[in-house]
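Just the one chain here, the form predicted on its own, laid out as structure tokens.
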Amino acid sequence: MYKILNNDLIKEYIDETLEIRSILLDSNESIDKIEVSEIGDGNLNFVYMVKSSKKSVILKQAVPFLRCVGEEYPLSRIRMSFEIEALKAEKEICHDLVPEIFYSSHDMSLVVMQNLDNHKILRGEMIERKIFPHLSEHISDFLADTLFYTSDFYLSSTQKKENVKKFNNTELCKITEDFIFTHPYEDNDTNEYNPKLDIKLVKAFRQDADIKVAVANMRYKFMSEAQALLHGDLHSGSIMLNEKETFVIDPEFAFYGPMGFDIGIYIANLAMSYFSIQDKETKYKNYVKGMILDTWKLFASKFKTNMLNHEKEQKSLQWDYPDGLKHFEQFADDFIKKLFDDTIGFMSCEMFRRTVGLAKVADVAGIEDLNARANIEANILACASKLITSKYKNIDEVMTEIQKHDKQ
């Protein structure tokens, strides 16, 4: 039976609960040698810090509602059971970047998991100026492999529509339809703007044909596109990493989706940490244009490595004939440019969202001076805008359209 869980409950389910109890305690030890604490600042779900002298693990548990309101906010519960699988599915995938899952229960609603004490938000870590030299070899991996693994590409068509209806996370997918591709693109109570920020240049592209219809297309197709199983909320906030290793967390936003939706959330965040670096922090500021660049050349290159080793491997009687597998390349290189069109499209929702939604960026909203904040806002808003409503031919010039409208 479901109950919600605070640090005394918890040492109660973990002595009823042989799997967990044996992960960190020794048969004969009582359970009062457990030390529990919060330590989860999400807005959805409470997470606590479990540690023994055997063991420290993460215990992540959804309640009803959303946490950062309360209960006037209801909130399935379901949402936990589709993070468990999701883990688990990415974990198979991609052992090495995803952390390992000690217990799970459905029933309530929690999940046990690999402790990375050791690692930190990247984030946080970007915003103090830390370089990570693996970073984007890591990501382009987990992007590469999940979304081809779990695609048509890879899949049967039976299992892959098992899968979509196995991953049916229809409220989480109300909230990005909501917060992401509408409440931004109107006068809607939930949205939160810097109040040194021009309002008229808010109120200037919410009323900007090309710019409106553009993002409509693109809320249609994370609507309607299910490509491959997204994480849904790959942002820096949902990585964890040290100078080895990197971790991707926190897939309660998974579902089926269109696969741009994924890399283009995690490059507007770099784009918008990008924005936020001052003139003077120039070594920094290379290094997350590197990490824009590489990010999408490194996951295009292995994408389509992928499409092509498969496809060598299974010998489909449609591409059996001399130039079945130049002619197949073909097909990889125009699936890779629409997806590359449908990142950049994404990339700019995630930016216009950050600046006027109700979910900003440290990187960002950190900047105390107001104004200088406001500057910055107003660049990334510009840049967006050009961006959702024009044509690219490769990152390259992506990156030098984000250089022009870097005005400080």
Ligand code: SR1
Second form
Amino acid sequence: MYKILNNDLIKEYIDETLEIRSILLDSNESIDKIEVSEIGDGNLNFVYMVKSSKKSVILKQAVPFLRCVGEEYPLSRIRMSFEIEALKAEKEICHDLVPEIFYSSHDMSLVVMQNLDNHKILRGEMIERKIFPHLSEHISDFLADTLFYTSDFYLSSTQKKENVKKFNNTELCKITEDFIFTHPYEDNDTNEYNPKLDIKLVKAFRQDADIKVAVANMRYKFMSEAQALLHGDLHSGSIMLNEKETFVIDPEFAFYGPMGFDIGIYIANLAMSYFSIQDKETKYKNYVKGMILDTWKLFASKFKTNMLNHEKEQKSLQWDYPDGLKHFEQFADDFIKKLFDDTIGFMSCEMFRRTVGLAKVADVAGIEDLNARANIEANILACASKLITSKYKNIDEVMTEIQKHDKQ
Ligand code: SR1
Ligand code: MG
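Return the structure block for the form predicted in complex with this ligand; the form predicted on its own was the one displayed.
Below, the chain from earlier opens the complete complex, with every other chain and molecule after it.
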């Protein structure tokens, strides 16, 4: 039966759950030998580190409300079941990029998994100006493989439709529909702004026909295009890493949606980090610029390779004629071009909402000088407005646009 755990109740729970107990303790050892500490600061769940002399693990539990708002915002615990199933699916596809699960319980809405204690959250590391030589390779692998191997390009029609049903994550999709695609574009109580941000800028984009139509298009895409199993919240707080290894965590928002959403959210968070860096730190700014360019370019090339290799292996009759593979390649290029446009659209929506919506990014919101922060936020809003209402040939053009709006 479900109960909300705390430090003491976790000990009791582990004592009676042999699968977890045996990971942490020898059979005759007392449960008092383990230490429990709450380490989460996320918006949704409670995260504990559980440590014995033998091992340490992470125990994450969903509670029946939205943690960052409180009990007055009920949210069913089923989100943990989606997280568990998404972790399993992602682990099968990208073994080295997803933490190991030791135990999970749908009834208790909890998962016990690998403690990434040699790894840190990417956002914090970027704020500390740390450099990670393999990150773009790893994230582009994660994106190209999870998005390809869960899509209609790879799965049978029946399996893909079964998966869409399985990941029917309606409540968390609604959070995204509200907090990314709706509230930031209206006068809504949940929105929060830096008091030094010129309110005229906020009002202006909320009444701009081109922006409103473009955002409505992205919202509709998010709600209706079940292309692949998405992570659903792939910002720099959902990545833990060190110099050698990268792990993608927290897929509680997983569902079948448009591929560009995951890529766009990630690149938007890199772009907001870019804007947050003061001009004099040119070395780090250039590093982040390189991350933006590499992520898209590596992703596009790996995704295309996945498509071509699969087609070569399958040898489907449809493309089995002298120029067939060349024509299939045109189809792949066409698809990736549309995916690029979607990516930039979703990227813009993430930039808007992280500036004027409820959830902020520490890279920008952590800047203590509110006037300096407001200047960066104005740049982000202007850039997002331009990106979502324009068409770009490639990521280099997008980067030029970002740089143009980076007015110090
Ligand atoms: C109301 S929850 C706000 C945000 O937290 C999560 O990390 C998602 O990004 C969600 O949009
Ligand atoms: Mg999260």
